[in-house]
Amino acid sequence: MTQDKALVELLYSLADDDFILAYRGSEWLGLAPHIEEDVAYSSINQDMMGHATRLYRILEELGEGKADEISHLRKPEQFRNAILLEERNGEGTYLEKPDFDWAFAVVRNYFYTVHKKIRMESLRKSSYEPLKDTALKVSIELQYHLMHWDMWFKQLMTSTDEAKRRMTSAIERCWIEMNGVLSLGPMADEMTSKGYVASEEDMREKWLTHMKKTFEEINAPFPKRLAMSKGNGRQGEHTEDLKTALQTLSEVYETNPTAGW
């Protein structure tokens, strides 16, 4: 196993973020607002799962174990994804009375994708070559993901009173957890000093600058101070939502562990 704990922690946070959010996105299959969105959202989730796969395979090369096993068989406290990304889409389940919140999906994906773009821009200058190569490839697809969620976010925020009410509620829900996404975790200083990624402060400032510009464009009040109310997923702190998600994912994997991604 590699001795560079900071690098491993960074790779897990990057991979787990995409893996868990892609899973939550996959639960929208057949439930999106219209058929065109169903196809587009499915494509985005497939891309994100592919990004996670690349990162898990780097971890495999570093001696962390087989990519399939570290993605599906770790315990919840071993995951490093932000708590916001693991939260359920809404009431019910995919197979039983799904009452999902599309406004929450749009806001969560938009906020996350903006930050992911900032992270990838940083990683394109990473001192760790495999991360640099991954960032270059991911950035191509990410450009289209951002265009997609930017369009949804702005259209709904400038639509009907009902749409704006739902979006405002989703913004408030995401804002109080967004610091968990922006966090690099307890080894942030080492990640930065070794040149793996830009500083947490630098990326947070760039994210806030982007957000302020977006809110100005749609003439919406800018939310108050960012927070992380349910814990820091970068430290293995998670909710029951992750536990149930991983139970589903591991059940599928254990049914046919020889299947490829």
Contents of the next structure:
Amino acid sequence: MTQDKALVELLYSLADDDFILAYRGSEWLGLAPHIEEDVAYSSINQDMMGHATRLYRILEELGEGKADEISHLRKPEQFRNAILLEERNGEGTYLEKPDFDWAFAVVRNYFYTVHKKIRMESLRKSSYEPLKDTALKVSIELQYHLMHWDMWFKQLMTSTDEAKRRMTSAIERCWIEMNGVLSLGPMADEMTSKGYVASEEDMREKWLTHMKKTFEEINAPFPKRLAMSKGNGRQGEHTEDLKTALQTLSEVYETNPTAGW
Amino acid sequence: MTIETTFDRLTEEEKYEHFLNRIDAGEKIEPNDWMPDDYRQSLIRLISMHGISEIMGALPEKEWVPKAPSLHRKLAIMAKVQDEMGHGQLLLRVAEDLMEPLGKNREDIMQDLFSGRLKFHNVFHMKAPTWGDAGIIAWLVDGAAIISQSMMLNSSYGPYARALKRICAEEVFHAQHGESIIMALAEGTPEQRELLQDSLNRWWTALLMFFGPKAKENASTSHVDKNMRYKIREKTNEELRQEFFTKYVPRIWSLGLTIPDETIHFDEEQGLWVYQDPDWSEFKQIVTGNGPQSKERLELREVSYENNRWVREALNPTAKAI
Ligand SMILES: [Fe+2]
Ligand SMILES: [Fe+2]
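To complete the pair, please output the form predicted in complex with its partner chain; the form predicted alone was given just before.
Everything in the complex follows now, all chains and molecules, and the chain you saw is the first one.
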């Protein structure tokens, strides 16, 4: 297999999305609204971390370096995740005075998971065999993730006024970054023409259709145009939040990357 | 039906006698069976403390979940901490069933935790400042937990015994996960070995304290006697601590680590481990919420509980609590 830049970029964006969002999820550990949710949410985060790991291993086989190295030692500008997924859970940190926003957690995970499902369905037909296998395995677990966030999203959107107010502002916040998640980045055309993944437009349409159905079902006004306000993570644009996240993620590993841990 | 009505006509003393006979015959008591108040109270105290300790116990390790030094370790510690929350959930449900006739629920458990009425294990009041601590916690704290929980696998209270069966099975994996971290550090660079030795030094006293004080001079040991009479537990604190030494001291030594107690040795004549007793007044300080990290951990729970109040209200708009 020769180095295929488009394929490598696609794999990084898939892996980094799961890696970073699983990290944000793991910060919630012990802080979720109730104990049952703590257990369920952490199971989802483990699955996502597992998906990221599978994808980093594919990259390792492609000669990108060891999976632990590429996940722990790349610089922020080398990450290809969407900016929405790197953003902090709220004020404070997971260690001190975490003023985390559950509405943001629900909306971000719901939006992402719907897209991930669409993306995985397309990857099940990928021309690249290892992606096809991974997509099949991921899809099985994803079914449960989607049910979980779908339930939270609809439940909170149809309950108390305070919940609706908080959810609505989380929706606004995610909507203006969601194009970053839906983007395939600068090499989109090549990724699609080589049959690795469906086209960006096709997947965005599917996502919008899914969302319209959801919003109709709960009788909520459909938000206006999608946007990508803070930049495109697929081309290495990121915020300070990713930088601090990566410092935490690699704090121990970085002390000696050649040691056995 | 007839048996029930006959039972209802018994005097309280006869019911109590019948209950003790069942306990002595090794029968399991179930939630809807008649039980004396002090049995119920003992169980509530024990099980809610156990449950909340699992949940508070997730906090020191959680600090290391994002920082775990490889993808493999990240996945393993995520799974481990999730299990601990799962144990907490399972146990709180057992406690809630016992509290129901008293008109109490999980909200009461949480409020008791915040007010300090409900205590959690001393070990979870300690700081866990390095990755070595994540290893020591999983290896030795979970190891200690396995020993103290295994002696209750035959607990006279059916739901607790069944919950413990599941919990103990998972604890074995936790200890293996811990051992694997420990081995990597012990066989690693001089810095890694130092990290490990530091953690052991930091945790040793807390591990001794984990099993509770030895003799009757401490009030809480009277609970031990009662729990043994009711066959909720089978062994004394000291018996458990001795078991811990027998299992782990040789392993610690074989890794080339030093136990921060020069006096510890096995006395062949007595057939017992001789060791430096920890300062039990310090233990008392710790479990009453004055440990090195007690305030911070409780605050973390409390802040998140308050932050998420709107969510709980949204899920159940009519009820005040949960
Ligand atoms: Fe546990
Ligand atoms: Fe455990």
